[in-house]
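There is one chain below, alone, in structure tokens, taken in the form predicted on its own.
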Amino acid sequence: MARSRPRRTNPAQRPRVIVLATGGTIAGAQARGPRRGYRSAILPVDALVAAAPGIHSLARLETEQVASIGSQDMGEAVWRAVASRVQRAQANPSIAGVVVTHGTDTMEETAYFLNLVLKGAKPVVLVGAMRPATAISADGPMNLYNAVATAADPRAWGRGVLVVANDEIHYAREVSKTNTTLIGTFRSTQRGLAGLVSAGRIHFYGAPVRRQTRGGTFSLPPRAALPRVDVVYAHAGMGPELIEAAARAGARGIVIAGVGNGNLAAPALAAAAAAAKAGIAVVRSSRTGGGIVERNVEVDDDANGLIAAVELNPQKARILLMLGLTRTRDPMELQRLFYSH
């Protein structure tokens, strides 16, 4: 375990970090009086710099606000944007790494989008929060504050893309959000974490065991958007109808979030097998948060054309599809992407 290094006390030696923001919960506010609604995205990102007390003794901090949204509203444009602002940071020799703050709904989604577009080996911190800034114990200033220690931290290059929350530090393919509220809500249930992080202090775990950042492996068309692919969601008694929907309505992928181990009932199974035969990649996902969906269990993939998600959830396999379509629609090349991504 890679133990916590003491902070720089002179201001020439402190790395410079730029803060790069999107809006979210952790720039939320309340409405006056006893009531739980709040509107996300409210405060601007040198708000929320000045609510954490001795940020600036871990780095010199440069900020920007990058877009102004609650994370259910986060979409290719704004990806791009940060995407573009993060790889220019890459390239600058004297930026020591990258913080962006986020909404937490997709926030899971965003970073392994950027760990699969980015290229360069320097930290890249998302960072959230459950409460709004307003909140009695709102969780921000903490959140934001180790995030910047981790993006400061020269241990944290080459680990790619990363989450903070709740003193703990996720590497993006793994981290999902799994409670609606509670604070520690990010769970890396799958390979565990990348470390804590407490105060500022941090220590590293293993590194990251799949393709991240480092080797850049996707590169976005300049011009146009990326493919389109639906999520459909499995249960009970599923027929083929959404999958025929999304097929008519031009998904150039469906990810299904299949019941157990990517399963589904056998008329919607054929419905996926006829969208695989005209061309559409289909991937079997579980809606279960956790296990491996293999190839060929229940389902005989390779008579249906189908591709397993392996470790995955339904919304990152629908990232890692979206940008695999952009370089073949091969079924077994895409499923190559999922065994190494």
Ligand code: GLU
The other form holds:
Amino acid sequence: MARSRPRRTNPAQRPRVIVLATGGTIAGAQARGPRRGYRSAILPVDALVAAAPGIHSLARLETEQVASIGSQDMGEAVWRAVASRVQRAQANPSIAGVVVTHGTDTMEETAYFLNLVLKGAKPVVLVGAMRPATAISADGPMNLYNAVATAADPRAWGRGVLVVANDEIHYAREVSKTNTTLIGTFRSTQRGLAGLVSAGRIHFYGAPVRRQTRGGTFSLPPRAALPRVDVVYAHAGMGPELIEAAARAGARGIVIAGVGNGNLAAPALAAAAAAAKAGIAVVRSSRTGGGIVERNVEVDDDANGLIAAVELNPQKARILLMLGLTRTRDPMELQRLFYSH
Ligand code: GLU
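Mind pulling up the form predicted in complex with this ligand next to the form predicted on its own we just looked at?
First the chain shown before, then all remaining chains and molecules of the complex.
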């Protein structure tokens, strides 16, 4: 196991790290008085940095507020803004790495999007928090500290986009939010952690396995909007209606959060096959939260023209399908992307 690097005492020698902020609970504040709850995306990025004692000993930090939103409102416009800003930072030889603060709800989607479209090897670390900045035992300051340490570490080069939270380092492809409130919400159940980071001391584990960043198929697509891809959640006795509604709404792709191994009830399967026949890319993922959806197990993908999500959960299958559809509509070519990315 590789040991973490020593801190540099001479400020001029510290690596330069850019912190791009987008909002989320890490920038959230609780209302004073009797009202319950909190609002995310309230505090500016400089307040987040100021709340993490000692963070300037890790790196020379520069901050930029790219957006101020809860990540449930994240979408193509902010993805593009963040991706373009990261690309510029990666192209600048004097910058060591980039941190992106982000709400946890859809962090895995932004992380996976960036992981697929960025080409640089320089570290890009997404970080969030489960507790607002004003909460007792807010987790944001330590998460941010650890994220900066990770982005400043040359051993993070070439690992693609990372997510740091709760002393863990996750690969963008593997990580998922699994709990509504626990600070240990992020898990990489399939292939495990990228590493651990404790008070800035880092231990990296195995390398990422699938194609990504400069080894991947994609780059940031030109300004035409990404195609519409809807996620439809399956249940016992599912009917055809929601799949038909997605097709009518203009979806070019549909991801089914299927039961078990990406299964769906007979009427829903008939609707999925009809959508595929009409030229819509239909991907079978699973609502279980783990495991592999393989081709042609209980569902005949060959006969129905369907695509198996393999290891990707529905929300990540949606990202890969959106990008894949900018290249091809052929189900078997899209299937190859799901086996390789
Ligand atoms: N819904 C908010 C968001 O994703 C809060 C969740 C969080 O950041 O932990 O931005």
